[in-house]
Each structure stands twice: as C-alpha cells, then as structure tokens.
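Just the one chain here, laid out as structure tokens, in the form predicted alone.
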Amino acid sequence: MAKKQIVILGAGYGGLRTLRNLQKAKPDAEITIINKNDYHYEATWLHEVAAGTIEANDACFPIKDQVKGATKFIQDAVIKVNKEDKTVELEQHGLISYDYLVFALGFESESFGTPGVDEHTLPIADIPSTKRIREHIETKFSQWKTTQNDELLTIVVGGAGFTGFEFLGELTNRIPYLVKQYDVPREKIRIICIEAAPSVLPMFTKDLANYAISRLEDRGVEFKIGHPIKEATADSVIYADGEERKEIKCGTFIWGAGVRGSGVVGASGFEERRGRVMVNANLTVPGNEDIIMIGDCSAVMDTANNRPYPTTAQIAIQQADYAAANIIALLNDQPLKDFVYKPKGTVCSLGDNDAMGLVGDKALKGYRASVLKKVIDDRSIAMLGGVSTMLKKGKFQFYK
C-alpha cells in the first residue's frame, strides 16, 4: 500500500515549525515542504534589514538543512490548491497530490485600494523587498549630493502599527551612519509617520504606546497620527488633515499599514476575507478536514473580545505544534485536539538597545525590554532550526 502524503505549503514558522515537529515524530508517511525560496527568513526581522541595521544573510538560513531523512524539499511557487482532486498546482512542477495538507502560506502587502500605493511605495514584505528598501533610502542620500534636493531625504512610513514602530526605531539607528557615509546635514533629514486611527499600538497600554512615541520623537520622529493616507504618487505622499488634503514631497514611502494573507488562499477558492480563513477550533478548513490551516492565512477567534487574534509568529509557532499533532492524529484515526493559545507576551523594539513590552501583565520598557526581545528572537531561531543554527544566527550582542 503506498505511503500517505502530507504536504506543506510554506516554510515560515508555521511550515518550517510544522515540519520538524513531523520530522520528530517520523510517521509513517512521506513528507514533502514547497516553498518559492530555498531559504527560511525571520519574518519579525525584515525591519532590520531594511533600514539596514543587518544584513540580508542575517535573518535566512537554507531550508535544506532543516529536511531530514526521507522528507522532500520543493523550491516552487504555489498557484492554487484543487481541493476536491487533492492536489496542489505549483509554477515549475505541475501538480503534486496530498492525502493531507498544512496550509502554511504567508503574508502580502495590503493597500486597502489606496490609489498609487501599489505603484510608489515600498513595502516590508520579504526579503527582496527590505533590500530594495535599503538601496532605495541609500540612492536618494547619495543623489542629494549632487542635486541638492531636500526632499530627497524626507521619509515617510506609512503605518505606525508593530511594523512601524520597530522600523522606526531600526532606521534611527541607523541615520548616523548615513549621514556620515553620504555626507549629508542631519537637520535636513525628516522621518514622518502617518497613521490613519486616532492612536497607536493598541495591543499595549496607553503608557507603553506613549514611551515608544517619545523615544522616537527624540531621534527626530514626526507622527501624524488620525490622519488616514489618500495616495501615493511617485514623490510625494497626500493625507487627510479633516476635510483637508494635505500633500508631503518625499524621497522615500515604506508602507506598513497593513497586510493580508497569501493570495493563494482566494484562488484556491477558500472561503476568505483578507486572505484569511475562519478556521475549524481544531485548524482544519470547514468541508475540508484534511486541510489545516495555520499562520497569516488563518483566522482563530479569540472569545474574549470575539474578534480573530492578530496573526503573529508566537501564534503561527503554537498552531504549527497543534498542526504536526493533529496530522498524526488523522494519520492514525484518532480525535483531533482544539487549539488553544497561551500568549506570553509581546515586545516592540525601537532599535537595538530599545524596546518595551507586556509580559504577562508586567510592563517592560528600556534596555531591559531589548534584551529580552533578543532573547525571544534567539528561542524563535532555536525552535524552528535547531540550536546549531541559533548558535548561527542569534543576537547575542547586548551592547553596542
């Protein structure tokens, strides 16, 4: 009788955390992981790279380090899933069949329709976009030199949401080493941050969001905030002050007010909103039981303020153990278990020695905060590609 096939789609943490947690297990069954690059990256640590505090290198390492034993790596893109044949359409490899399959596709960029942001902004995405951002920001400090363009070195973000904010604080870090590495006036560069909702970070208390306000007005931050963005054109971003449209001329336009699941999730056909799908309690798709969904495509609702958490890389990392658990359990006929999450708190970094963050009900703010946010970082790489690769590509480095 020929082996049960279990397919992931993706190798973020959901997928890649699904796999070992599989791989762990060694069911008997063949496991194959598709991916479109043939490396995992640190989704939480895209802002660095785009301002430029790390490198590229720095938050990937390769998948096929991860795949063990009789499990198949596909570097591919996925097209679409055909639930009712069972199988998954991929870009290079045609169709590959599944007896059950983890749904673990990412993030895109979301506009919300806004006219030219699809066209002149930057998004933080994935990493060829964070390098684009960073060559972006470099080009235009390099041509004020000879152009003497103030506007050239105005930046604006769009968004002062958890992307934002870390952005923010990684991109003051950074405007030191600019400004001595292309020779430009500090004073004449502006960062401006616009945000459409009347306040910011609302998963954190007010006194959390105001401490991460302040500390990044000091590094020279300006913050619009309930002033929802119009459009977008190629130098200039336009944004509503009340009935009033107000226009900003800018060199560079990261957008992170927002994102929505992978755009496989529509075209498969699922039953979505945002590219997100309101999964069973087990993360199973309704009408499709061999079909877990997990990550950014998944939407679980949280009962206390009936509302789907906010998908985070602590949530797709607890799904993924529930996942490769609930694969097993279809494997051998056995119930399924009904996810629960058990948060355990959220930090934001405003730059390297900088952060703040609920733990539990305790408030953490400071350095104290940014070691701690270092040491989650470092657990992230640990469960997802082993000690060995922590040891790798962990922060270690407190002090700067």
Given for the second form:
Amino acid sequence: MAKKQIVILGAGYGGLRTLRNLQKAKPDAEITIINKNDYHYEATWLHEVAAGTIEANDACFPIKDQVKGATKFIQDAVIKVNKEDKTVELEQHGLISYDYLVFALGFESESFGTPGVDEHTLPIADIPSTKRIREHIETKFSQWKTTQNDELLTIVVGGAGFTGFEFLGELTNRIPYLVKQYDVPREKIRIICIEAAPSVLPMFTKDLANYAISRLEDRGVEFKIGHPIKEATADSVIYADGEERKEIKCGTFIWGAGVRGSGVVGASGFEERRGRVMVNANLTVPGNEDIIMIGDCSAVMDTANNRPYPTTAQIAIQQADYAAANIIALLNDQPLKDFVYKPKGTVCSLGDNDAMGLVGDKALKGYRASVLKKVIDDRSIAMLGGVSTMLKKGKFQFYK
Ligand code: FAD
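Following the display of the form predicted alone, present the structure of the form predicted together with flavin-adenine dinucleotide (FAD).
The complete assembly is shown below, putting the previous chain first.
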C-alpha cells in the first residue's frame, strides 16, 4: 500500500517545529515541507534586519539542514489548497497531493484599507521587505548631502505596537552610525511614531508601557498617540488630529500597524477573518479535519476573555508540538489532543541592552530584561534548528 503523504506548508516557527517533531517520531509516512525560500528566517528578529543592526543572513538558516532521512523539501510558492481534491497548488511544481496537511504560512502586512499604505509605505514582513527598509533609509540619508532636503531625514513609523517599539529601539541604536556614515546632522533627524489607539502595548502593564515610551523619547522618538493615520502619499503621512487632517513630510514611512494571516487562506476558500481560521480545539479546520492550521493563520479562542490569543511565535511553536502529535494520532486512527496554551511571558526589546517584559506577574525592565530576551531568542532557534544552529546563529555572544 502506498505510504500516506504528510505535507507541511511553511518553514517558519510553526512549520519547522512540526517537521522537527515529526522527523523524531518517524511515522510510517512520507513527509514533504514546502517553503517559498530555501531558508528559514527568525521573524521575531526582522526589526533588527530592517534597522540594519544585524545582517539578513544573521536571522536566517538553510532549510535543507533540517530535512532528515526521507523527508522532501520543495522550494516553491503555495498558490492555494484544493480541499476537496486534497491537493496543494504550487507556482512552479504544479499539484502536490496530501493525506494530511499542516498549514503554517504565517503573516502578511495589513493596511486595513488605509489609502496609499500599500503603495507608499514599507512593511516589516519578511527578509526582502526588511532589506528594502534598511536600503531605503540609507539611500535617503545619502541624498541629504547633495539636496540639503531635511525631509529626507524624517522617518515615520505607523503603529506603536510590539513590532513598532522593537523597530524603534533598534533604529535609535543605529542612528549614530548613520550620522557618521552619511555625514548628516543628528538634530535634523526626526523619528515619529503615530498610533491610532489612545494607549500603547496593552499586553503589558501601564508602568512597563510608560517605561518603553520614555526610553525611546530619551533617544529622540516623537510619539503621536491617539492619532489615526488617514493616508500615505509618496512623500508624506496624513493623520487625524481631532477633526483636522495634518501632514508630515517624510523620506521614509514604515508600516508596522498590523498583520493578517497569509493570503493563501482566503485563496483556498477557508472561512476566515483577516487571513485567520478559527480552528477546532485540536487545531484541525472545521469541516476539513485532515488539515491542521497553526501559527498566524490560525485563531485559537482564549476562553478566559472570549477573544482569540494574539498571534506570536511562542504560540506557533507550542501549536506545532500538538500538530505533530495529532498528525501521528490521525495516521494511527487515535483520538486527537486539544491544544492547551501555556504562556511563558513576553519581552519587548528596546534595542541593545534594553527591554521590558512580563514573566508571569513579574515585571522586568532594562538590562536584565534584555538578557532574558536574548535567552528567549536563542531558545527559539534551538527549538527549530537544534543546538548546532543555535551555536552558529544564537545571540549568546552578545550577552555582556
Ligand atoms: P512564520 O514564522 O511567518 O513562517 C511562515 C513561513 O511560510 C515563512 O518561512 C514564509 O517564507 C513561508 N511562506 C509564506 N507564504 C508562503 C507561500 N505562499 N508559499 C510558500 N511559503 C510561504 N512573536 C513572539 O512570540 N515574540 C516576539 O518577540 C515577537 N516579535 C516579533 C517581532 C517582529 C518584528 C515581528 C514582525 C513579529 C514578531 N512576533 C513575535 C510574531 C511572530 O514572528 C509570528 O507570530 C510568527 O512568525 C508566526 O509564525 P508562523 O509559523 O505562523 O509563520
């Protein structure tokens, strides 16, 4: 009898961790992992690539090194899943059949329909988009010398969420280098963060959120909180100030205001909201119990407050452990396990040697929090690529 086909879509946190677990379990089945690039990237480090404080290669490692034994890796872009035929449509390789599918295609930037955002802003979404941000800022700074146009030195960040803060922390660390490299006057550089909500970082205490704001303000960031962005143009941002529309001319406009699940979710006809499918308790898709959906494409209800958990790498990795176990259960015709999320705390980096976060009820700030953040980063890379990858790519060499 032909072996059952397990297909994993995406080699991010959810997909690669599922692969690792399945390879360990050695099921009597063929495993294929499909990803559009030949590398895995640590999405939680993308703000560092965007600011230029690490190189893109520092945040990546080859997928082929994680593919063991009979597992097949296909480098290709997924176009859609044909649920009825149990096939996946790929850009180059045509149709691939599956018996069981793990869908882990991650996130995309979300503009919420704000005019001009798709055309004129730079999202923090993947390796190419973050490399573009670094290059764009450097190009604008390099043009200042010949044009003396100060607007080129204004960087606007849309969104004061987790990603916005982490990016601002790195950017403020990078500025002294840019000042020297491009011979621009520090006092002419403006970094402005605009946020629609009346407060920031709701996942942390007020005290921690205020700490993050004050640390970044000390480094020259201007915050405009409670000001919805109305439009992006080729050289400006337009935001609401009460009833008024105000404009800031800028050389760079980075969009960190929101993400959604992969567009492949909608293209495949899943019932979704912003690219996320409300999955069953065991992470299967309602009506398609041969498909397990994890990571940023899935929504899992937090029964404590009746809202889906926020999408994080932490939850994607934990879901992957259940995904692998439940695929084995499906193969063996055994009952599936319900996913139980165990929050391990959240730490938000504010640049080198500074961070803040909550571990249980314990609030951490400053240097100690930044060391914990690096430990979390190293642990995550070890969970996906093993200790050898962690030793090559980990941040332990930066612990001071
Ligand atoms: P991903 O890790 O995004 O992986 C998806 C994979 O699928 C990628 O390899 C991608 O290339 C591939 N792919 C996508 N589309 C296709 C396609 N059509 N065909 C083939 N391959 C495709 N979370 C935390 O827990 N802690 C943090 O500190 C944290 N910090 C963050 C900082 C930043 C700057 C950002 C942007 C996010 C951060 N997150 C953090 C969130 C976290 O990165 C995501 O929740 C996580 O990456 C989701 O994992 P995933 O497995 O669903 O998808």
